[in-house]
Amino acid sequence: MLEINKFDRIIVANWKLNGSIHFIEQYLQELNCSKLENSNNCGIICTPSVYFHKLVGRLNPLFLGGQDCSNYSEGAYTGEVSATMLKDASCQFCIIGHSERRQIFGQSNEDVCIKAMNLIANNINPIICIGETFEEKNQNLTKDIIYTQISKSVPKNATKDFVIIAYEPIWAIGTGKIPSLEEIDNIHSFIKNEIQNIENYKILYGGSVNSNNASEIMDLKNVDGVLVGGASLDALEYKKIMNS
C-alpha cells in the first residue's frame, strides 16, 4: 500500500460517470503526465472501472483509483466489483462512501466502513468521504455529522499512513458554491485535531474546486489537498491544479 505522507498534496480527479475511450486518448494526449511540473504531488485519476485498462501504464507518475468497491469480496452479487478486482486492474486508490453513493444508492456509514477494511485488506489507499448537507450546515450540525461518519466509516485498522479522508460539503458539489476559506480552515483542523484516532490524517476539501480556487485552498495550513469533480474531466484545467 502506498504511503501518502511523503506527498505534499494529494490531488484527486473524480470522472464519475464520464468518459468513453475516444475522451480518455484525447485526456492523456492534453494532459502529458510526463510534463508535470510538481513530483511532489500526488496525482490520482478515479475512472469507471471499465476503462481502468485503458490507463495502466500510462499514468506515471500519477495513479489509478476507482470511485467505490463493494461490501463483499465475491459471490451472487451481480454488477458488483470487489476490492480484489479493483488490486487485479492495478487500481491503488479508491473513493469511498462519496455524497452520491450515500444519497443516491444508500450506503451507510456501516457500508463505508466494509468497503474501507476490504480495500484495507487488499493493500488499496481509501478515500473516504464525508459531508454536510446545506440543511445540516443551517441547522450548526455540521461538526456533529462530520464526527459521526468519521467515528463510523474510518475501521479501526485505518491509520494516517495510508487512509485519507476526503471533506465534500454536499452543497457545495457541483454547484459553484463553497465555503470560506476560514470555514474550510476550521473543519479541517476540527477533524484533524479533536477528533480521537485521525490526528494528523490526510484531509482534503472537494466541491466545486477548479483552477481558480485550488490554490487557495490547498494553500491553507490544515488542507492536504483536494477532490475534484467536475473540472477533472478537462485535462488541461486538472494539469493547472496538478501544477499548482
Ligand code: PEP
The other form holds:
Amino acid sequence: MLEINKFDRIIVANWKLNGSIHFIEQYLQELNCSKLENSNNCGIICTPSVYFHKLVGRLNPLFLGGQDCSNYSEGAYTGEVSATMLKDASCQFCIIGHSERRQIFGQSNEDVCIKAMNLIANNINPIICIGETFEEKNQNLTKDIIYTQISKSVPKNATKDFVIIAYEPIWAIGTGKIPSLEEIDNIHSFIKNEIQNIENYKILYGGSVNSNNASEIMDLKNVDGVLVGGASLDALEYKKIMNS
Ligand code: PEP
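Alternative state: the form predicted in complex with phosphoenolpyruvate, after the form predicted on its own:
Complete assembly follows, chain above in first position.
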C-alpha cells in the first residue's frame, strides 16, 4: 500500500458514471501527465473499473483508483467487483462510502467498514467518504453525523499512513454550493483532533471544487487535498487543480 504521508496534497478525480474509450484518449492527451508540475502532489483518477486497462501504465505519476468495491471476495454476487479484482487490475486507491452509493444504493457505515477491510487486505488505499445532508446541517448535527460515520466505517486496523478520509457535505456535491472556508477548516479540525484514533489522518474536502476555489480550500490548515467530481471530467480543469 502506498504511504500517503509523503505527499503534500492529494487530489482525487471522481469520474462517476462517465467516460468512454474515446473520452479517455482525449483526456490523456490533454492531461499530459509528464507535464504536471508538483511532484509532491498525489493525483488519483477514479474511473469506472471497465476502463482501468485503458489507463494502466499511462497515468504516471498519477494513480488509478476505483469508485467502490464489493463487500464480498468471490462467489454468486452478480455485478460486483471485489477488492482482489481491483488489485489485479492495478488499482491502487478506491473511494468507498460515497454519498451516492450510500443514498442511492443503500450502503451503510457497516458496509463501508467491510469494504475498507477488504481493500486493506488487498493493499489498496481506501478513501472513505463521509458527510451530512442539508437538513442535518440545519439541525446542527454535522459533527454528530460525521462522528458516527467515522466511528462505524473506519476499521480498527486502519492507520493514518494509508487510509484517507474525504469530508463531502452532501448538499455541496454537484450543486455549486460550498461551506465557508471557516466551516470547512472547522470540520476538518474536528475530525483530525477530536475523534479518537483518527488523529492526524489526511482529510480531503469534496463538493463543488473547481480550479477557481481549489487553491483557497487546499491552503486551509486542516485540508490535505480535494475530491473533485464534475470538474475532474475536464482534463485541463483537473490539471489546473493539480498545479494550484
Ligand atoms: C463527488 O463526486 O464526490 C463530488 C464532490 O462531486 P462535485 O465535485 O461534482 O461536487
